[in-house]
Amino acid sequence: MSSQLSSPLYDIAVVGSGFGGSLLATIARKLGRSVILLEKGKHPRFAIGESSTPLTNLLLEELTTRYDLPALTPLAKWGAWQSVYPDVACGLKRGFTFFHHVLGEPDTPDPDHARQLLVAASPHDRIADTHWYRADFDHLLVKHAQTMGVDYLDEVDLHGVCQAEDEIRLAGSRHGRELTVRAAFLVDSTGPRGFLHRALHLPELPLPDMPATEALYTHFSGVGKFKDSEFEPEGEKPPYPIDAAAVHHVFDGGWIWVLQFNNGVTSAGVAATEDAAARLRLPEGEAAWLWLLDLIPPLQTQFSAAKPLRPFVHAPSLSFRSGVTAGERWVLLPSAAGFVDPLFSTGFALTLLGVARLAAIIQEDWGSGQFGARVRASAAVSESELLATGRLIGSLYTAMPDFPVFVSLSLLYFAAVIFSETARRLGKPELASSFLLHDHPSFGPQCRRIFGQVLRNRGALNATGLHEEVMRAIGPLNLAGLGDPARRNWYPVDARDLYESAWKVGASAGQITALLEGCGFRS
C-alpha cells in the first residue's frame, strides 16, 4: 500500500514547468508568495515551440527588469546569452525567411525575389533574437526558480482537482506514493488540452477563422545550410544569412519550418491543413517527411545527410481553444488556454503577455476582493489576442497558394509588431496596448476587413488591390519601409526608416537615437 504525501497550503501552485510556468512561478516567489511548481516529466526534456521574436525578447527583458531577475536578462539577446550561458544551447535568429514552392516542381532562378520574403529583426548578431533549445532553456528556468525558493516536484502524475471555499486541492502520485497539493490559487501551464482542461472537463471551442491543421516534426542532426542549395540568388547579399532565421517553406496548404541550433541540432517539421496533410500522408511519420522532401528539391539537398534524433511526432489536431479559461481559484496561462499555429512564432509573445498581466495582478491585488475579477479579465484579454492571431494565421493559410497575397498579409503582422516594440522601447506602451494592435481604433478594423475579404474569397483574390489596401492600413504604423517595391521583398533593419517615421510614434530624432543606443543597435 502506498503512503500519503500532503503539502502545506501554498499561495500558488503552478502545474507545468515550461518556460511560462517556470517564469511565472519565479516572479510570484519574488513577490513574496509561497509557490510550488509541478512537472509531469523530468528535465531536460524535449519540447516544441522554439523560436523567439523581437517582441518576445523585449517582453522577457521587461519582466526580468521589473521583477529584479538579472540572471535571466541575458537570455533576451543572442550576444548576452552566448557570453553568460555559452553551455545553454540556442540558435541565432536574425529574421524571418520565407520561400514559396510548388510541390513537385523544380525551383528556378528568382532574381526579383517574387517567391521570397526576408524580414530582418536585428542589424547584427549581438542583439539578435534566438531559437530556444527548450531542453536546455526550460531546464535553466526551472533551476533558477528553485534557487529563488520555489518548491519543485517532477514526475508528478496528477489525476484530480477539488475546489473548496478557501483552497484548491490537487490529487496525484509521485514515485508510487499518493500526493495531495493544496494551494490558494492554481495556474495551469501544461499546454493545449492540458491538466485542468481534462480534469475539469472544460469545453473546447473552434478557432473561427482557422482551418483544421495537423503537424509532423522532430529534431535532426546533419542538416546542411539552405544557402548552399541552388535556390539562393547569385550576386546579391541578403539582409542577413538566410539560415540564421526562422526559415519557412510555404506551399499550397501548408508550410515547413527549419530552425538551426548551435549544438548541431535542427528542429524541422511541417504544419498543414487537414486536406493537405491527407495528401502528404502525415500520419505515416518519417516516410511522409521523406516524400515531402522529394517534392522540394532544395530541401532534399539540405537534408540529404540528416538523421532524426528522436521519433517523429504527428499532432493530428494542432489548433486549440478552451471554452473556459479561468475560475474562482484557477487560470490557464495563454499557452494552455489556446494555440493557433507555429507560423510567425506568436505563441511566445502571447504567453509572456499573459505572464506579465498575471504577475501584475499578483503584485497589486493578491488577497484583495479584486483579485478574481482581474484574473478573469486578464483571461478574457488573452482570448481576444488568441482570436486576433487566429484571424491572421487563418488568412495566411488561405493565401498560401498565392504568394503575393501571402506577402501582403505578412506585412500586417510585421508592421504591428515592429510598431509595438518601438512604442514599448520609447516608454509609450499605451500606443500599442494589444497584441497585433487588434484593438487599435483604425488598424484593428482595417485588419478585420482585410482578413474577412481573404477568408470569404478563397482562390479569387485581387492581389494588387489587396496589397494597396494593406499599404493603406499599415501606412500610419509602418516604421520599417515595409512594402517598398525597391526592396523587392528583402527588408533589412535600417535606422533611417525609423528616423524618417519617428513622427508616427510621436518621437524626436534625439529620442530615436537614445532608443537605438539603449538597445545596442550600433555594435
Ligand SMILES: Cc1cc2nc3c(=O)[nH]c(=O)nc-3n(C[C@H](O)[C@H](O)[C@H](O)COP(=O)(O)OP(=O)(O)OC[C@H]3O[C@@H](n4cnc5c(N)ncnc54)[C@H](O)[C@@H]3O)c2cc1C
Second form
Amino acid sequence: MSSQLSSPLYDIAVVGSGFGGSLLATIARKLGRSVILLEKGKHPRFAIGESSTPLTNLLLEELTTRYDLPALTPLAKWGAWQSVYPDVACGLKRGFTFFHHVLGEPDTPDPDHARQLLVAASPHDRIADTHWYRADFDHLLVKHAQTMGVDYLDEVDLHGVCQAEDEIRLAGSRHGRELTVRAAFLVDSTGPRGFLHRALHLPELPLPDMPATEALYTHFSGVGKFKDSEFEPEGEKPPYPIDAAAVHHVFDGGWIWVLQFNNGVTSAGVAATEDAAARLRLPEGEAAWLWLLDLIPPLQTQFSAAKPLRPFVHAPSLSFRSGVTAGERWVLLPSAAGFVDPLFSTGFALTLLGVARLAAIIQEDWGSGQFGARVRASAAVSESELLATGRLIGSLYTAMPDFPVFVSLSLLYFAAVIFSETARRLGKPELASSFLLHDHPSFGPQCRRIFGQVLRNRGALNATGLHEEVMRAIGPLNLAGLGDPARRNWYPVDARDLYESAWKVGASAGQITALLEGCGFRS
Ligand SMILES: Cc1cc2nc3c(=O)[nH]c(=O)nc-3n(C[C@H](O)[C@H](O)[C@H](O)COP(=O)(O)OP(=O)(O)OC[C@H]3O[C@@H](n4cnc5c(N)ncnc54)[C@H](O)[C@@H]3O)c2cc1C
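For the form predicted together with the named molecule instead of the form predicted on its own, what are the coordinates?
And the full complex, kicking off with our chain again.
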C-alpha cells in the first residue's frame, strides 16, 4: 500500500450502494447528517431483484414526498418514469401472472383458467408498476445521492470494523491506498451475508417455515411473448397483457420468473427447493436452464431465440436470516438482515419499510438517548416482517404441486397488500400497521393457523376446506372481489369493487372517489 487515507468523522457511513443504501444515505443527508456511502463495485453494474409492487411504489412515493426528493418521485410509476427518465431502462408491470405446469407434460388448453392466476395491479399503463433495470436504476440513485451532498467512494475493499466509545471505524483499501472511515453510526446495506455479517461473525439462523432454496438466473436477449395468441381469444381479454407483468411459472418444488424490460432485455431465472434444484441440476448453470425449458414446452417456445447476455448465476443458498441485526452503533438494513425468496417480490417493500423506519428515527432522535433503542426496536420489527414473509412463502412452496391451494394462499397475500395500500392512500395507515397485516388482530392469527395447517399437512390438504378458511380470513379485508368464482382466477382492477367494500376501510364513496382521482386511476 502506498499511503494512508483517513476520513473525517461522519455522522453516518452507509456500506453498499444498492437502491436501499443510496436512498437511505440521501435521506439522511437531506436531514442534515454528514454521510459517506461506500461501495465495493462500480456503477453501472448488474444486480438482481427487479420487480416492484403497488406497495413498493407507494412507499417510494411516500419517502420521496416526505423527504422532499422530487427528482425520485417519477420512479414510482411507469408513466412518469417514461416521461422524465426515458433513458433509464425499466419494464412495464401491470400485474402478477401465474401459470402452473407439470414438468415434462405437454401443454393443453386451459379454458377455465384452472392453471392460471392473473391479478392486475393497475388499471392502465400510466400508473403501473415497473421492473427496475437495476444497472440503470441504482446508478441514477447513487448519482442523485452525490448531488444531494453524500460523499461516495466506489471500488472500496473493506476488511475490518472496530467500535470505539463514540465512533465506529472501517478499515479497508481503495485503489492501492489504505483507507479508514470514521462515523458515529453505520448502516449496512450490502445484502444477505454481507459486510457486517461477515466482519462481526454474526450467526446465521434458519427461517423456520422456509425450505432451503437455490436459484439460477441471468439476463437474456431475444425472448418472445408467452403464448399471447391463446390468451386473447375473441371476447375474452385478460385483465392486462400477460407479459407486461411479473410472470411466474410454478411447478412442484419451484418456480420460474420472467420479467421483460423496455430495452430488449429479459430477466429470467428459477428458484427451487434443494431437492428440486438437485433433480434439475441447477449448479450446472446454462445446461440446467435449457433442460428445464425442455420440460415446459410453451416456455421453450418463448425462449427459442433467447441468448444469455451474461453468465448464469447459481445462488446455492437463497434464504437467509442474520441472528443479530443491530448493535450499539450499527444496523443492518432489512435486505442485509434477511431474505426469503423472490416469490411475490417482497424484497423491495421490506427494504423500503426499513428505510422509512430508520429515516424517521434519524429525523426524530438523532443525538438523543432514545436513538439506539429505537434502532434496535426497528430491527426487531424488520425481523418480524421477515418471519411473516417466510411463513407465507414457505406455505406457498409446500402448495406448489397443488395449484388450487397455491391460488387460495395467494389470495391472503393479495388481500393483505391491497388492503394496506388502500388504507395508506386513504391516510389511515393505522389500519394496516404491519407488513402482510401479520399483526392484524384477526387476520394475523387466521393466517398463522392456515399456514401452520399447510406446513404440517404437506401433500394431504383438503383444498376446498382450506379455500373456505382463506375466504373467511380475507372477508373483512377483501377490497378486490378476490375469490369470486365468476372471475375464474382473472382479477382486473375494478373501481366498483372498491366502492362496494369501502365500509371495510371505513371510507365513504366520496373518499374512494378522491383516492382514485389522487392516484391517477382514471386514465
Ligand atoms: C434471485 C433474486 C430475485 C429477487 N427478485 C426480487 C423482486 O423481483 N422484487 C423484489 O422486491 N425483491 C427481489 N429480490 C430481493 C432484492 O434483490 C433485494 O430486496 C434488494 O436488492 C435489496 O436492495 P439493497 O439496495 O438493499 O441491496 P442490494 O441490491 O443487495 O445491494 C447491495 C450493494 O452492496 C454492495 N456491497 C456488497 N458487499 C459490499 C462490501 N463488502 N462493501 C461495499 N459494498 C458492498 C453491492 O455491490 C451492492 O451494490 C430478489 C432477490 C434475489 C436473490
